[in-house]
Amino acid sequence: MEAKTKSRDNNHLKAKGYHAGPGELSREFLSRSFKAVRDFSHTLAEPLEIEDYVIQSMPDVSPTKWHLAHTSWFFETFVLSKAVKGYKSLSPQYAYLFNSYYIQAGERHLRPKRGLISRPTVEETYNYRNYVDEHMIRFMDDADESEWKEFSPVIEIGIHHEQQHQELIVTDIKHVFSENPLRPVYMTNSDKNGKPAKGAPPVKWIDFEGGVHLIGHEGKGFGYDNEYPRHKVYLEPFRLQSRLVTNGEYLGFIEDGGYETPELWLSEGWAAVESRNWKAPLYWERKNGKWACFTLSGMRSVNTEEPVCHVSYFEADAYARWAGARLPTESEWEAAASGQPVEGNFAEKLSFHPGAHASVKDKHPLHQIYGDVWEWTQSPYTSYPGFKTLPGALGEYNGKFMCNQFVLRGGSCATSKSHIRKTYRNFFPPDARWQFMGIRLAKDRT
C-alpha cells in the first residue's frame, strides 16, 4: 500500500490527544470498530421510508441521507485520498454536497439547503458508503507500519465523527416527524425506557468538596482537542442535585407563570419566548387540558416522573432560578463525575427517550449522570488554558466553535456509550432545542 506525502493534518494528532490509549490502536481493535460504526448508521436508518431520509425540517436540521454521505466523505477525504495512491471517488461533486464546515477542504454546499439534494439518490448513497467501506477496509487491512502510523489516529476520529452524526440521525428524524401532521411513528420501542414501573428517586442535594481540581483528558481512551489539556481549577465548595429534573416539577415551573415571567430570563432568553411563543419544551402539545409531548414511538401523554428534556438553556437557566437555584459549571459536573461508572441509557438500547429509573447502582450519589439527557452547564464554550487547534482542515473540528455556545455534560439516550466520558464536552447555541437537553440543579455550599 504507498501512500502520498503526509500531511500536516495528520503529524501532530497524538501531540494533541486525538489518540487511544497505547496498544489501542491496533489494526484488529479499528477495523472492528469501524464495522460495528458503520453498521450501526445503518440500523438507525433500517426503521425509514425512502421519502424520510431527504427532509430537512429547519437549518439545524440535515436530511438522514446527507449524514450517511458525509461520513464517508470524511474517510474518503481525511484517509483515503491521501493514502491511497490514484483513489477516486465515485463521485468528484460528492466532495463539494457533502463538505459540512472544512472551509480548507473546498468549497461546500449551504447547510440550510441540504434537504435540496434530491440526487444522488438514497440506493447512490449507499453505494457510496459501500464504495468508501471497501476501500477503508482494504486500507486497513494493507496499510504498512508508517502509513498505519500516520492514519490510524484519523481513522479513530473518523469513528467517533460518524458516532456524532448517529445521534444526529435521531434527533434530526424527530424533529422532521415532528413537522409531519401524521406524526409517523420511528421505532415502536423508542419509548420503552419512557414508561418505568416506579418513579423518579427522591431528589437529594449531595456535596461535593471545593480546593483544587484536574480537569480535562489523560491516560487512555479517545479524547478530542477540546478536552486537553489536562488543568487545574479552583472550586468553591458546591452541591449538585442527585437525579434529573422532572417533568413534573418543570410542570410547576410552567404553572405559576414560568414562561410569563420576565425577571427569571436571560434577556436573549425573554426575547426568543416572545418571539418564538415559546410556552414549554419543544414536542410538547397542550391537548383537552393536558400536556402530551412527541415521542419517536409517535405522541403520548407527558409521564411527570421522566427527566424533562428539549430544553433550551434559556429554560434551563430560568427554570434554575425560579427553583432558587443555578445550573452547574461544567469543572462542577466533571468533578462530581468522577468515579463514576459510564452507565446509563444510550443509543446501543435504540430506546431514544429519556426513563425515570436511576441509571446507576444505589451506591452512587448521582443518578442518570450518563446517558437520557444531556445536562446544561452554565459554562460558555471556550479553550481549556494551553488549547491550541491543530494545523490544517482537522483543526476546524472543534476550535472555531468556541464563541456564543454553552457546554453540556453527560451524553444522552441518543449517544452511544462507548462515545461518551466525564471529560467530553458538547456544546450548543443558548437557543437549541431539539437535542435532548435537560437540567441538573446545583447550588453554592454555604
Contents of the next structure:
Number of protein chains: 4
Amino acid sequence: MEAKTKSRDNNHLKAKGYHAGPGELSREFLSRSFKAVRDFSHTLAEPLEIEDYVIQSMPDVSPTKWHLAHTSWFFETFVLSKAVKGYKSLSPQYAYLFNSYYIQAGERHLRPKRGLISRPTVEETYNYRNYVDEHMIRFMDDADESEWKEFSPVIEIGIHHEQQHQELIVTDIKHVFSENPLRPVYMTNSDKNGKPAKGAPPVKWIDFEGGVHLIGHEGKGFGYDNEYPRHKVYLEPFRLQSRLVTNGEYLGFIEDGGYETPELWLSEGWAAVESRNWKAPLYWERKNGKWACFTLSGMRSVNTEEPVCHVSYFEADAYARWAGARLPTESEWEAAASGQPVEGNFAEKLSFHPGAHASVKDKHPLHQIYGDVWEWTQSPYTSYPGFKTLPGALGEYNGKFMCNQFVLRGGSCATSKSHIRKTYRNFFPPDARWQFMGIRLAKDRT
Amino acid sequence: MEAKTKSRDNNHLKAKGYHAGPGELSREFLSRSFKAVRDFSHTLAEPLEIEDYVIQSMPDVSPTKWHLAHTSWFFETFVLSKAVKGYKSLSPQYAYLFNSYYIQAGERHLRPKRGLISRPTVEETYNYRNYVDEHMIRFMDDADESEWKEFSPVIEIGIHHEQQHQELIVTDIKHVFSENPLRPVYMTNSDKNGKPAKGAPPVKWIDFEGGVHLIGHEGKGFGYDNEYPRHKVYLEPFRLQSRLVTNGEYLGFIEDGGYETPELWLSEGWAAVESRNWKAPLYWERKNGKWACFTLSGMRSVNTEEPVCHVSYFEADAYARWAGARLPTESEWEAAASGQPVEGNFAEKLSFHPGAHASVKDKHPLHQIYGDVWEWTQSPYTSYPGFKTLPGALGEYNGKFMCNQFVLRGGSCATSKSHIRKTYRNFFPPDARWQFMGIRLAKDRT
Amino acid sequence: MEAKTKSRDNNHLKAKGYHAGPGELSREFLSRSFKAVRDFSHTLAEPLEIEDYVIQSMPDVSPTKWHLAHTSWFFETFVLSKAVKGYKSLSPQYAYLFNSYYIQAGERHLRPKRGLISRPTVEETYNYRNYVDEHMIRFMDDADESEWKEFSPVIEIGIHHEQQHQELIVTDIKHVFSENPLRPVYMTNSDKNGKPAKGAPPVKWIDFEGGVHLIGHEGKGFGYDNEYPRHKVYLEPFRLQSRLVTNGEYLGFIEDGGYETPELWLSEGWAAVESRNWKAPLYWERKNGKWACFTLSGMRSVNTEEPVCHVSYFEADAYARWAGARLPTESEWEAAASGQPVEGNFAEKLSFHPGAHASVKDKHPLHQIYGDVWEWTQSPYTSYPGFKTLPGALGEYNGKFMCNQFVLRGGSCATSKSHIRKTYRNFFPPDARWQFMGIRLAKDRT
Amino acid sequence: MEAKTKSRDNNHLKAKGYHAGPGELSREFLSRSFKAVRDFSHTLAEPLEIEDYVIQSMPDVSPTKWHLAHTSWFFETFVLSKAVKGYKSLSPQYAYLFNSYYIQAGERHLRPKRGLISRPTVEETYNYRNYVDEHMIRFMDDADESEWKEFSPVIEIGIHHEQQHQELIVTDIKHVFSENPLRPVYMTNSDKNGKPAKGAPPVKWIDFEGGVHLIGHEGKGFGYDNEYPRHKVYLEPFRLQSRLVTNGEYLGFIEDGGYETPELWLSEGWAAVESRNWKAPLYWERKNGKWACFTLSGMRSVNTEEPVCHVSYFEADAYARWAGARLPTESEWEAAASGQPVEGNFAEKLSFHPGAHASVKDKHPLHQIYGDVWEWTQSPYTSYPGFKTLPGALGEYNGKFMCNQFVLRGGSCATSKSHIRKTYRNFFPPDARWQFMGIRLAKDRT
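Would you generate the structure of this protein in the form predicted together with another copy of the chain, following the form predicted alone above?
Let us now look at the entire complex, which starts with that chain.
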C-alpha cells in the first residue's frame, strides 16, 4: 500500500489547497481514522437522553441529532452519491434536512428551524449513521486506485469535518443544558482528568523577534484551504504572556467596573454589553455574593486559578485594554507557537473544562498554548494572499465566511488533539461566547 | 354519598360563579371523571415518539410534555399542596417549570422557552403524572366533608382545565408535525369515524326572532366564570346558515381574488395578509395546480364538501363580507343554538378532522352547530355585565384575557363532548389559525 | 335657499348613514363652516416654526404639514376631482403623498415614512391649501342643485374630517415637542382659559336605570356611519362617578404599587407595563422626588386637582380594578350623557389642557362629561347591529378599524365643540396614550 | 509667525500620532483654513430649504442641521470650553444634543432620534455657528504661545472633522431626497464640471512589485491616529486595474445573474441580497426596461461609461469574484498610489457625481485613483502595529470602530481635495451603500 501511496500525484491535492504527507492517506490510516472518529461521536452522545438530542437553544446551536445526521450526510453527499454506482440514500429527504449551508449541494432546511424536527427519531438517525458507515467502509475497501485518488482527500475532509461537529456537540449541549432551570449534568466526573490546579503558575512575558515570518500550512499533513498558501508576513517584535488569563485576573476587571466603563470597549462591544446586559462571562451567575458557573458537570464555584472561558472577542479586547496590553495577531500567535508540541487538555480527556495546569507539566515557555480554550486574536478572519477555494460545493467550506469574524487559535478542551495544529484557524463573530474561548495577552516590545 | 351531595351548600360554588347540578359533584362522579379525563391525555399522546413530546414550533404552541406536566401541576398547586398536609412535590422546581400564567401562583418559566427543556424526560413526566394521580385519588377517597366542599369545585375546574389542554395537545402536535418537511403522520386512520361526506347538504338560511334574550350560564352543571352571570341582551331579528361554510365555497373566495382585495378586509387583517403572505387557510398547499392540506393523517387533497378550517378571524370576516353576509354575534349564536342537543364530531371519535356530514344525521335546523370546527363570532371577548372573577390565582383564569380576542362557539373535532355546552366561550386573537376554526354565516333579517 | 334645502331628499343621505337636520346643509351654513374650520387649522399651526411642521415622532404621529395637506387632499379627491370638470391638481403626486389609508383612492405613501418628506415645503403646502380652498369656495357658489345634492354631504364629511385632524395636530405636536430635550413651548398661555381649579369637587356616584335603551344617532345633524343605526340595548342598572378621576386619585394608585401589581392588569396590559417600563401616565416625569408633566405650555408640576390624562386603556382598566370599580360601557355612557348639554373645555378655548373645573359651573350631575379628556369605555369598537358602510372609498372611513380598539366618549380639550355629540364614537388601541385620554368610573348597582 | 512655528515642539503632536509639517500649523494657515472650511459647510447647505435640514431618513443619516451644529459643538467642547476662561455656551443643552459618540464628553442624545428634533431651528443653528466662529477666531488671534501649542492640533483635527461631515452632508441629503417620491433636485447643474465622458478609457492591468513596503503616514502634514505608525508590510507582487469599474461593466454582472448566484457572494452578503431584495446598486431603478439612477441633479439614465457607485462591500466583492479578480488590500492600494498626485473629481468642483474621465487628463497609470468614488479594499479596518489612541475623549475618534468594517481608499466626488491623502483610511460596514463607493479590481501576479 505504501508504495502506491508514495507514487500518487499529490499535485492534485495541492491544487485544492490540501496536502497530506506520505502514508497519511493510506487506506489503512484513513479507514482507521474514519472508524475512530465516527465512534467518538457516539461516545460524546452516550450520556444524553433521547429528549436532549432534539433541542436547539439558540440559532447558533444545533441539536445533537442534527450534528450526527449532518456529518453522515457529508459522506453521503460528497463521497457515496458520487463514487458508488447505484447508491441510494436511506431517505432522499435527509439531503434537504441535513445540508447546512452548501448552497451548491441543493436546497436546505433553515438553520433556526433545526429544533422543530422531531423526526427522524434518534433511533432512525443512528440507523442512518450505520447505513452510511457500512457503505463508506465497503467503499474504502473496494475503491480502485483512481477512485481512491479522487475521494480519499474528500474522506479526509469529512473526518476533520466530523471532528469540528464533535466540538459543537459538546458546546451546544452545554448551552442547551444551561437554558434548563434544572441544570442537567452531562457527566458527573467530566473534569476528572482536569481537576483544578492548586495555583496557576506566575505569569511571565515571553519575547519574540520581529522580521519576515513564514505563516500558513507547510504542506505536510492535513490542512484546510484557509491555511494556505504559506506566505511571508512582516512582524514587529512582540511579547506574549506565558499562560492564559485566569478567572481570578478577570474578576479584577469585573470588580474594577470593566463592564461599566465604555472607554474600554469597542463601540459595537459596548452596544452588546448594554443590549444584552453582560456583567460577566457566559454561564457565570452571582449567587449570595459569590460567582458560580455552569459546567458540563453542573454548577460550581468559579475557580480563580482556572483560565477564564466563554468570553466574547469584545470582552477579551476590553480586558486586554484594561490590563494595558492587547490581543495577539494570528501571525504573532503562529510564529510564537511554532516551536511547541501539540499537547494539552483536549477532548480525548473527556474533561470538557479548562484548567488542568498540573497536567501540562510544561517545559515550554507558552503554557496551555494548545487545548483548554481557544485564544482570541485581534485578526479579522480574511484570506491569505493567493488564497484559492476548492472547486464545487466544498469551496463553500471556509471562504464565504471571511467577513465580520475574528480568528481564534490553539484549540480547546472540546477539540480533538488530532484535529488541531499550529496553522489551524478557527473563527467566530466577535459576540460569540458559547465556545470554550479565552484570552492570552500580547504587547509591543517597543 | 348521594344524600350528602344533595345537602351540600351550592351557594359556595355560586359565589365563585360556578354551579354544578345535583349529583355531579358527588365523589363517585368526580373521581370517575378525573380518572377518565387523565387517561384520555395518555390516549392522545400514545401515537407519539419521545422526540415529538419536546418540540415547541411557535410561541403559541406548547410541547406535549409540557401539557402533560402542567395539567398535573394544576392539581398539585390548587388541590394537593393546599389540602393534603405534608404533601411533597416530586420536584419543587416543577412548580416553576409548569406554571403557565398564574402570576399569583409564583414565578414561572417563560412561555416561548418551553421547547428548550429536555428534562424532565418524558418518562419522568409520566412518573410525575402518576404521583399526582395517586395522591389525588387518595385525597378524593379520604377527604372529609368540609375538605370536599372546599376542593371538589377546584377538582372540577382541574378536570375541565385538562380537557382544554387535551384540545391543545392535538392542535399543537398538528402544528409541530406540519413544520417538519417529512410531514409525520399522527394517526393513519385518524379520520376513520369522520370520512368525508359525499356531498355537503344544500345551505339554507334559518330565521331567528329578535327581542330580549337571556344569555349566559343557567347555573346547572359546570361553567367557567366568564359564562356568568346570566343576563339580558336585546337582539334584532337575524338569520344563520344551516351549515358551516365548505372548502368548496371558500375556494370561490380564493379564486375570486379574496386574498388580493383589500376592501374585503379589516385594516389589521389586510396587514396580516400582506406581512404573512396568506393565500389560503393554514395547512393548505398548492401542488401542481391543486390544493392539498396537511391533516393529522398526513397530506391529502382539499375536499370541497368539508367545512373550511384553520382560518383566522380576519379571513372569516373577509369571507363573510365577500359573501354579502356577516359573522354572528355570540349572543345570536347562543340564542340560536339553545334548542339543539350537544351532538357532533368531537375528540372522542379520534377523528381530529372536520367533515363528517353523514354522521350527523341531523334533524335539527343548524347542522354541525357543535363539534367539527369552532365558529368565529364577531364578538370581541368581554365580560358579561356583573362579571366577577374567582378569588386568588384561579381568578386569573379568564378575565385577564378580555382584550383583543374574539369569541368562538360550539367546540371542534378536538374538543371533548363532555367539555362543550351552548354557553361555552372560547376566545383567540383575530390572527390565530392553528385551532380547528371555521365559519358560519349570519345576516340581518331586515 | 332654505326652501330648497327643506325639500331636498334626505333619503339619499340616510342611505349613506348620515343625516343633517333642516338648514344645516344649506350652502350658506356649509360654506361658512368650511371657511371657519379651514381657518382654524391655520390658527392651530400659527405658533409653529417651519421645522416643527416636518417631524413624525412615532408611527402614530403625522407631521403638521401632512395634516394640512391631507385634509386638502380629501376635498380635492372626493369633491373637486369628481365634481369640477377639468379640475387639475396643483401636483398630481400629492394624491400619492397625502392619501392616508383609502385603498380604493389609489396607491399611497407609507404611513411611517411621513416624516421623511421635506418637500413640498410648508409654503408649498399652504399654497396647496389655498388652491383647494379657492376651488372649493367657487364650487360651493356655483354648483347647481343636483351637484349640491350629491356633494354637499361629502363636503360635510370633509369638514368633520378636518376637525378630527385638528385634534391630531394638537396631540401630535405635543408628542413631537415632548421628544425634544429642549421641551419647546407651543403656547405660553395655552391654559389661560383653563387655569387649574383650587379643588376638584367631591366625587359622587350617580345612579342610572337599567332596561332597554335606544343607542346611536337619532338622525338629526351630522353623524358618522359608525353611529348608525339607532338600536336597542338592554342595560342593567348602573352608576357613574360625577366627575373624572383626578391626578391626586391616580397618584394613590401609583403610590400603592399599581404599576408593580400584575393582578390588577389585563394580561396584555401587564406585558405593556413591563416591556415599555410604564410607571406613570405619558408625559409624567419624576424629578427630585416630585412628579412633573409636559404640557403644551412646557413642563409643570402635576396638579392633583386636575383630571388624570394620557393614560392607556390598560391603565384606566387597572386603575378601575384597583379602585373597586370598572369602566363604563359605551352604551351606559351614552344613556347617562343623554340629558346633558354639550358644554366644556374644548379646542376653541385654546387651552389644550384638561382641568378647568371652575369654568364648568356645572349644574348637571355629570361634570366634565364633555371636553377635557376622552373617557375610556370598556367597549371594544364594533359595528352596531345593521351597520352599513358608505359606498366607495369613503366606506373605508370607520368600519375597517373595528378590531382591537376600544371606544372613548365625550371629546377632549383638543376637540372642537362643534365636532362632538353624545353618540360620537372615538376609538384607539388599548395601548394608545398620546391623545387626551382619561377615566370616569362606573359600577354595577346590584 | 513662521519663526515661532518652526521652533514649536512637534514631539507633542507626534506623541498624539499627528504631525504637521513646517508652516502648516501657523496661525495664519490654520485661521484661513478654519474660515474656508466653515464657509464651505454653508456653501453645501445653500441649496436647501429649511424643511430639508431636519430629516433623518435612516439611522446612518443625520439631518443637515445636526451636522452644522455638531461640528460647531466639536470646537466648543474641545477648544473653547477648555481654552477660553469664562466661555459660556449659547445653550448648555446643545452639548447633549450635538455630541455624537464621545462617551467621555458626556451624555448624548440617541443617534436614531436626531430627526425628531425641530429645535433649535435652522436659524438658531446658524446663530450657534456664528457664535462659535466668533469665539474661535478671537481665540486664534489672542492665544498665547503655550495655548497655541496645546490647542492648535485640536483645531486642526476640528477642521478635518468638519470636512468629514461635509461629505456626510452631501451623501445624507442625497439619501433624504431619494426617499421623497417627488425626487427633489439639490443642484440642477450639480455635474456641470463632471459631464459624462464620451467613453471610458480601455482598461489595463498595471503591475506592482512585491516585497517589504512602508505603509502609513510619513509624519508630514496632518494625519489621523489610525494612519500611524508607519510600519513595514510584506506584499506579494500584484496588479491593479488602470481605472474604476464602470456602470457598463457592472451591468454585465447584473445581466449575467450576479444578484441571483449565491456562489459569488460572501455568506453575509447573500443574506443581505435576500433580506433587502438587492438587484442593483443603491439609487438604481428599473423603468420601462431601462436603468435610471437618482443623482443630486435628479433622475437620469445610467451612463455606462461612468464608474459604478453606491455599491456595498458585498457587491464589490461579488463583482470581483464574478470578474475573476479580487479587491485590493489597503496596503496594495497605498503602495500603488504612492507615486501619484492627489488630483481628481472632488467636492470643490460641486459636481457630486462620479464620472469625469475627460477632466482627469491623466498621464499617470492609475486613473481616478483619487476622487470620484471611494474604492473598497478587502482589508478589514484594524489598528496598525504599535497603534496608540489619543488621550481623552478624542481617543474615541477612530480606534473604537475597529470591528466589522472594511477600509476604503482614495476619496470621492464629495470629499474635499485638501482632506484626502494616500494614507487616508475611510471605513464602513460591508453593507453600507449610501456613500460614493465604487470598485477597482486587483489580481495576484502569480
